[in-house]
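Okay, so here's just one chain, in structure tokens, the form predicted alone.
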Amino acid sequence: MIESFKRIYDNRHEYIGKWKEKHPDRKIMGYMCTSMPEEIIYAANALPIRILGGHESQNVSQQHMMGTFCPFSRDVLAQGLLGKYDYLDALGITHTCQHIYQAYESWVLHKNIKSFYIPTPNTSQTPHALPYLRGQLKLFLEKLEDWTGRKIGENDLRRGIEIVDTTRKLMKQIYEMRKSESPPISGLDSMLMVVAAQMSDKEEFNTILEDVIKNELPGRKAKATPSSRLMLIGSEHDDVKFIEMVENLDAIIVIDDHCTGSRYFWNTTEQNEDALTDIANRYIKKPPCPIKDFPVRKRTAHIVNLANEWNVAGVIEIQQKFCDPHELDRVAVSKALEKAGFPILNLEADVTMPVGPFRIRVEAFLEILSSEELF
């Protein structure tokens, strides 16, 4: 069922359309940041769906966003303005970068859609973060109750946690399998898996994951011969053509750190207190993105640990053009990786442009890795 990942990714809107026909009484909320507490949305018997771009050239967002905003945020807004997500009943966002927040504000303004904003804490590195976020989640829960007409109790929240944590655990299990000398799943299929999980009903998707783990991955090899093991880090990255290009060379991506990869699902919920506190604690402890990783940089150690555990030969850091948070983060992360002995290739990308020009640079990087492996 590995092919299901790509089928959901490629046909996300058709999938949701059919889902809505089967569940006419349930609402759908699109969201733009992986700090959105999907557990609470499931507890409200609604469906959370991640909003991503279409990787298409477009000219509809020009009058709404400056040209110096990242192409991903402009692509996301274009999808909304073009009506690709008109099946949504609401749009949600948490505190995130200014670029994607502008896409959210313009979408809400021009599509006149119900909206939810959760002002998540700027940093998790303060004792005030947990009680603050717990309070904001309580307000969000109350707004969901008004929106859905459904009371959300402790048992509902625990059910939401169970649904989402099951997805996280299953995907983490698959990522662990990629530590092997011959990984059973490629970087491309792994990325498709993670984004498909964000674009579908997790109760349905979990059965697909269980089937893949039990029936497809044992004994499987993603590539017939050993290849250079790479790590992918940086801005949001669901660029199928780029990952396909890299893995068509003598390489395989075995681990990543970005919000359409491991950072989305890496940690699960520690159930110690009331459900809202537990949910808040999970998001406080999730691997941080650059906008929340201060005053102490925790990302660098996490990324280096992943590179070590998955035994990578090198790292590709791909930054969306004009992505200020990752551009500022790049220097510290690159230095930490190089100090730990991991060569790094830094690339600046536009998700709406062809990936062909990157091929030569990736090939040269792989040649360097191959020459280093000989000595």
The other form holds:
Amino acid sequence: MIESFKRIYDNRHEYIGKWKEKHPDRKIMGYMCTSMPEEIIYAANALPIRILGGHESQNVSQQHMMGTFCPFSRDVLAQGLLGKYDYLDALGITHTCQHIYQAYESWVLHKNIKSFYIPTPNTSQTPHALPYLRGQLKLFLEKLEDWTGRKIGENDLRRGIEIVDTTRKLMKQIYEMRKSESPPISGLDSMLMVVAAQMSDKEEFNTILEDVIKNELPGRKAKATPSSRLMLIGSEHDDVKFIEMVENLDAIIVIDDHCTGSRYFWNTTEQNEDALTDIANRYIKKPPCPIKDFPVRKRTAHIVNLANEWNVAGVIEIQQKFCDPHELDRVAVSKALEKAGFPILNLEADVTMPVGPFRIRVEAFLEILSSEELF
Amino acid sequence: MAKYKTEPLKCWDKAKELRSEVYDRIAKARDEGTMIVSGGTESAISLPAGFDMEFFGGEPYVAGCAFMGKNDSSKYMKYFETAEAAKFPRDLCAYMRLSVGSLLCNSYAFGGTYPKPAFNLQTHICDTQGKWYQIMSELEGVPYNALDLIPFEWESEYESEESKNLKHKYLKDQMLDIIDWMEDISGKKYDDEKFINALNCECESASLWAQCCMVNRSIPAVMDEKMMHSLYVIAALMRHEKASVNFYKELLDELKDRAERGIAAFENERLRLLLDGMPPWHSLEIYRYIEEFGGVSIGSHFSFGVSGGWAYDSKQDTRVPAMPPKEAGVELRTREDACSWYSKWLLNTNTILRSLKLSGQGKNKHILDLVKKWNVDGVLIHLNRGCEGTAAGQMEIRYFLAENNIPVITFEGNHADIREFDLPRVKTTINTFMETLDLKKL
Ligand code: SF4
Ligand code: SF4
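Could you switch over to the form predicted together with its partner chain, since the one displayed so far is the form predicted alone?
The next block holds the full complex; its first chain is the one shown before.
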């Protein structure tokens, strides 16, 4: 059921509590960036879950992180310091942006938790990134073996790939359905689906996805009347109230380029070599986030492509305040979209979003979009 | 009456001369069409030195813009405003914004038009670096490449040799590719001998600067940090040149002599401070203000590390000046040898490159080590709104030092954007700090 997505998202900690009761022998690793190779963690029979913010004001991160680190990263750290994730057996991170990496470092410094850092490449464009990443994944795997006390063989890795790839394929299938004139699922439910997938056991989640695809989506219309089709891009973004507000106007979000959206699951694993190389290759070929998109700029073409394929009228870029990676791409992305004929609205997000002022700006943007359609 | 004897540094004029020579050479190259290569100054600048070229490094140039902006803000502010008008957000790296602004204005702060490079070569050391010169290259319409540098972890993390080997090979292989790429796009023949000479000079310069910093453990300090800014910049600009090696040899001799004779940088030294973060280039008078209390900044993780080569000594659990190839008994004969040495050198011996990505326990320990070894009485942390790289771990350092009973205070600012630096407020913060230490103005 589609409602399960929101249920998992809203009750993420209770969900894990129940999961732990069912699987007392399995370990749980929280991670902070979607470059974390979940396949290997499943292969180790542990559970990977993504840590997101709580969207509440807090006053515990200030003494550990400067105010110029993005609100998301500060919110994530606060979750850790406030003990919301005390059930975790370990914390993991790959190379990611400096803001969320700071959250990881401070969490590790103050919570005395087992930690795994995989120094993944910063760019995937050099051919040497693949063997390098494979080598680092092997070291990660060995550390997981030590941690869980079980050997991880080729078959385990293939099983891990199968679990995660199934989630990816099913979610992509749902995203494909959003190309239709009347998408069967809203932007909000799609976002909740992706984050719920990040927060739950994928073996269980895959059955929910299968059920939704088979029994719920056929013939369903997320909105009764056709509305302006929008794309959402930018930094990490899982603000329910904001997306709800946009879709309560005459608009529907049909596609995104977010780590809480398509970027998480867009490509699956090509199985050609040994499993570790295949996994490394999957992450190398993943749609890049801004910090990994150099020396050649590949991200803009991917975004424009999505906008074309999902036939959007306009794009909202929602960017966390102080998010350097996305700010660094802002000019180029805006230019590329505008050149391709997609108007763009840039908005800056904080942990809690004041929906009122944003509504006025989104309404004005939608007006521009519809007036253009009149010509 | 003064507590110590002091005298001007004899090398001072030489440093100024060398610095302006570099900027003149870049202007001359621009006017005469000689090849210019540009990129961040922490780039592997010995790599393009296999060609006859002038290297136009981003950071020292824009730091210079910020410094000059104090007296004549016309260009400096125009650079910022132009970058902002082009929609580069104001909270991005202030160095990058100045650099983009200078380019968009087609203005070289030292006169004439912006020196357009043949290509940009960057080393990705913080999240901004790889993107900064991607943007510059797009605006200039010139080719761009970047080395992906993943530094070794701090020793407290016990990184495995296997992981280090992977990082080493990864960087080395990229270097070899980049040499081919540079030949391709420039159409020029690469000279391995020139590269090897440049690399030997680079390592020697970095080692010598680290040795100069070691001399500053003396009481009184023979250099203060504002002097250091004018001294380490030679390595930042031209560490791959023989002139840089010669300069640091001369400087080291002079500093040793000063230490022996008890010559102080500041005659009334009574409080030794360490500054964490980058200096506010537009407001270097904060160093003078500290002196009013008898305080002297004897350096910083940044000033020691940005041009210094430091090797970890496991027996003493501290860092000491790293040995350049010849001293380490290594003769670099081939391009492969040189790339192998170079990649390990950058991954291992540059504490700044390491700290921009990794802070945590390792950086905390490193700062505490500096405090102890350089006989520091207190730490001032410049929380830099203009640099996400050096901001990494700063609040944790404050927390850690306080836990270790080291007097520490933070002030917020921006190393290059004066609009985010409230000098009177910073002075008030310093006053408070001095009060807690029971120090009044002299
Ligand atoms: S990419 Fe942006 S939003 Fe995400 S953690 Fe980094 S700074 Fe924050
Ligand atoms: S280290 Fe700081 S100043 Fe240098 S490029 Fe990175 S953010 Fe900018």
